[in-house]
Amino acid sequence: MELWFTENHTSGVKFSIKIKEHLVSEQSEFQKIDILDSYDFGRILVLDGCLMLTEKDEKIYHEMITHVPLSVNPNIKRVLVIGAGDGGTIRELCRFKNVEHIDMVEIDRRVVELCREYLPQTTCSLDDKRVHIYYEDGLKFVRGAENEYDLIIVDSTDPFGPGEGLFTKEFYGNCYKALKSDGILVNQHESTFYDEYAQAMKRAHSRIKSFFPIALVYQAHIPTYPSGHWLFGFASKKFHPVDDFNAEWWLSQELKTYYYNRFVHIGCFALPQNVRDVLRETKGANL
């Protein structure tokens, strides 16, 4: 009998992957956690029926959410990561020697524990001495921080369930307060291809833009995410992601990457017309 994992991207679109083995299925305090082994994408993490990562293409997401801001401000030392229970964002941050301190706030301890067991590819840096893990609500955690971080990365699930609070105006305002005077906020920004995702993206971008003088959107091709075209938000109090891009510094780090490079950094901010059209519908959009 063939085993398939199927994710509903919309009411009329499904995405399926043929599975070798269902490795674990558990209901935590917060969500349903499944880890599967597939033929074409390696191991897969699924939360509440939504695909979070696959071993084959996770580096695209994790490189783009980390290397972009770090290449804009080489002096980033203190980082707050909200979410990121799979460890991939932490792995990429730990590759940079200038990063001295990382606070990781993940609401669901079981996600981290199961990923440690089944996804060592992504969790390999969670024990780095610079990493401090807090198992609590990221929305509440950031309320207590002020002028503390050079970079905040919101590596959250979609804007419903445990991740819903990480897309609110209150949350983005607290992130602004928690950042230093030259701080950067980066978040996963959904997609504009399907209407349901486009609405969430527009709301998030509008809320971020109400706090940050610089707020732009950039893109990556992630085959297993809905539509394959995924967006990230870059917001900053000072730095422009293209004008202040320090390509020479990034090259000097001699980091081997799977997807990100200096050409991708510049190109990822050149948005397709359909995305620009959606952003123009967003109040105060910065194109």
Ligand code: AG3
Contents of the next structure:
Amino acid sequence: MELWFTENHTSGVKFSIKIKEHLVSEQSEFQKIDILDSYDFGRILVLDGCLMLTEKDEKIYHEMITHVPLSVNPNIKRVLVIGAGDGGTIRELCRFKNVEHIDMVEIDRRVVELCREYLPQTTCSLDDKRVHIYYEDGLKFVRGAENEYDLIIVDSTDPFGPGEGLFTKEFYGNCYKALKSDGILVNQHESTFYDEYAQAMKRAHSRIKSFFPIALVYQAHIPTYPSGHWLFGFASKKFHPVDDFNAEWWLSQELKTYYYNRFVHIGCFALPQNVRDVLRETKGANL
Ligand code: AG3
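Got the form predicted alone; could you also share the form predicted together with the named molecule?
Zooming out: every chain and molecule, the one shown earlier first.
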């Protein structure tokens, strides 16, 4: 009998991967957690039916959400990561020697526990001495922080269910306050190809723009996400992601990567016309 995982990317589009084995199926206090083993993508983490990562392409997402901000400000020392229970973002951050302290705030302890058991590829740095894990709601956690972080990374689910609060005006305002005067906020920013995601992305983008003087979007090709084209937001109080890009410094770190490199860093901010057109519909757009 054949076993397939299917995510409905829209009401009229399905994306399926042939499965070897269904390793975990658990309803936590917050969401349905599934971990599967597949023939073509290795192990797969699924939350509430939405594919979060596969072993085959997770490096694209995790490198792009970390190396881009780190190579713009090599003095990043204190980092706050919201979500990210699979550990992939933490793994990439821990490769940077300048990073001294990482607070990771994940609402669902079971995601971390199950990923530790089944996804060692991404959880391998969660025990690094610099990492401090809090099992709390990220929205509440940032309320209490002021002028504390050089970088905040929002590695969330889609803006439905437990991740919804991480796309609100209140949250972005508190992130602004929690960042130092040269702080950077990077978030997973959905995509524009399908309308439902485009609406969520536009809302998030105009909210971020209302707080940060620099608010840009960059892209990556992630084969297993809806449409295969995914966006990240780069919002900042001072640093410009392209003008302040420190390629020499990044090269001097000698980090072997799968997707990110100095050419991608510049190129990922060059957005296709259809993405620019959607962004232009957001409040305060200056494209
Ligand atoms: N978080 C963003 C996943 C969004 C994918 N959406 C979807 N499949 N509908 C990924 C978490 C990786 N650390």
